[in-house]
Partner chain sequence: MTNILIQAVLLGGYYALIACGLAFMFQVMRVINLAHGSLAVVSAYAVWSLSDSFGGSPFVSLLAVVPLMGVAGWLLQRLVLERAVRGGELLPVLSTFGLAIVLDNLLFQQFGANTRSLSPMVGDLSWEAFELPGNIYVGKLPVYILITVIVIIGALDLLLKRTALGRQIRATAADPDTAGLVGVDARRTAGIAAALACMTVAVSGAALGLRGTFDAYAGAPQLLFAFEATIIGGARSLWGVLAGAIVLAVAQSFGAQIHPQGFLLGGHLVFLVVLFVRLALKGRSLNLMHILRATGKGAAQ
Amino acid sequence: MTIHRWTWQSQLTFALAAGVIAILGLVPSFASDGVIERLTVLFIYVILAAMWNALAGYGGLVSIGNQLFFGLGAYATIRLADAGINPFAAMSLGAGIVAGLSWLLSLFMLHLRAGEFAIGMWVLASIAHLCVNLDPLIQGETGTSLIALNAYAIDARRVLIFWAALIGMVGLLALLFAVLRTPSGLAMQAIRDNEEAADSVGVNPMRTKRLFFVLAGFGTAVAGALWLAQVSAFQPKTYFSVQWTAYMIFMVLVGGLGRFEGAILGALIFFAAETWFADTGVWYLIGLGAAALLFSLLLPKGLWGWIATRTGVSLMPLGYRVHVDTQSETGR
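Supply, in the form predicted together with the partner chain, the structure of the chain whose sequence was given, as a single chain.
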């Protein structure tokens, strides 16, 4: 009997992922402007899904207020760029500031349970929205735009934002992967499965929950800053809209709650659904809501959870697998 992390599937996945990332990095040299812009959007969706999944899937913290981080990431970028900082530096610095803020928030938000935490986050997002509206630079709901980006020519700007989004996505996924493989990540997955039991074997739920909360705050703020760079307009109403969280929930629930691969799969499905059905307007939103409702009731582990339990496939080496001589494999 042997215990190992890597399977041939996960090794193949890593090779493929490296290849895909390399090809994506070269996309601007041959693809059309439209493709570059749509791929940037896809990268942002992957970040949003992965970060919401880190919080809910691994941390057991369902938030209806992740638009808080998204909006603040964009707002911090606007503010810093207005102070004369290079817009790309402002994006990462702004996300760092939001990470610090989320650490402060975690001090009291993490004491709330389930539904209380979920709506409590929504209230915080609403407070942030109202406060941002008070800033004279933003001009209330009229909003403003990231003027500093005008320093770049339109073509160069598009490619720079594309690379920024690609680096952001790969970096955040790698960070999440690394965190999940640390003892804290293992602890987080134990808390997800049973908080009391995890507590009883010496896991400190508050410390690990805080780690994931800050990570999610940082990552979602990066996504908000990237979105701002992509569309350049900042209107508080659109950034602090609960719709962003609805998208995140859809992606993660459909893809697979608590599965690393699930969030990416969910983002791809959402991206496809948006490309094909966004024109149907209200029915598209009804479909998203209905999918979230049905998946949470009928298939709470999402598509990837269903695939993984059926086939035993694990593309990411996040758990330990016991390999018995009879070739029968058991998951973690």
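The block above covers the form predicted together with the partner chain; next, return the form predicted alone.
Lone chain follows.
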């Protein structure tokens, strides 16, 4: 009997992923402006799905207010850039500030359970929205623009934002994957399954949940800052809209709740649906809602959860596998 984590499928997946990332890094040298911009959007969607999945899928902290971090990430970037900081440096620094704020919020938010936590996050997002409206720089719902980006030529700016989104996505996925494979990652899943039982075997629930809460806040803030750089304009009602969390929930539900691969797959499905059907207006939104409902009823583990259950394949393994050598067992 042997215990291992990696399989040949997972090793092949990581080799292919490294190749895809290398090719993506070269995309600006041969792709059209439209392709570059759409891929930037895809990278942001992957970040959003992975961060919401980190909270809800692995920790059971279902939030309907993650637009709080998304909006604050963009707002912090606007504020720092207005103070004279380079806009790309402001994006990173702004996400760091939101991570610090997430730590402060965790001191009381993580004492809430289930529905209380979900609604509490939505209330916090609404309060943040109102507070940002009071900032004279933002001018209420009129909003403002990230005018510091005008220092860059439009072509150079498009490529820099693309690379920033690619680096952000790869870095955050790698960080989340590494954290999930540590004892803290296993502890978070134990808390999700039964917090009292996890506490009884020595897990520190509050410290573990705080780690994931801050990570999700930081990652979602990075996505908000990247979206701001992509569209340049900041209007509070757009960035603090609950639609962002609805998108995150859709991507994770369809791809696979609590599955690392599921969040990525869900983001790809949502991106494809948006690309092909967004022009249909209301029918597009109805279709998204219907798809989420059908997946919840028929495939509650999501598409990747269904595939993994039927095939036993794990392309990005987080836990351990026990392999029994049947020949050795038979010979004994």
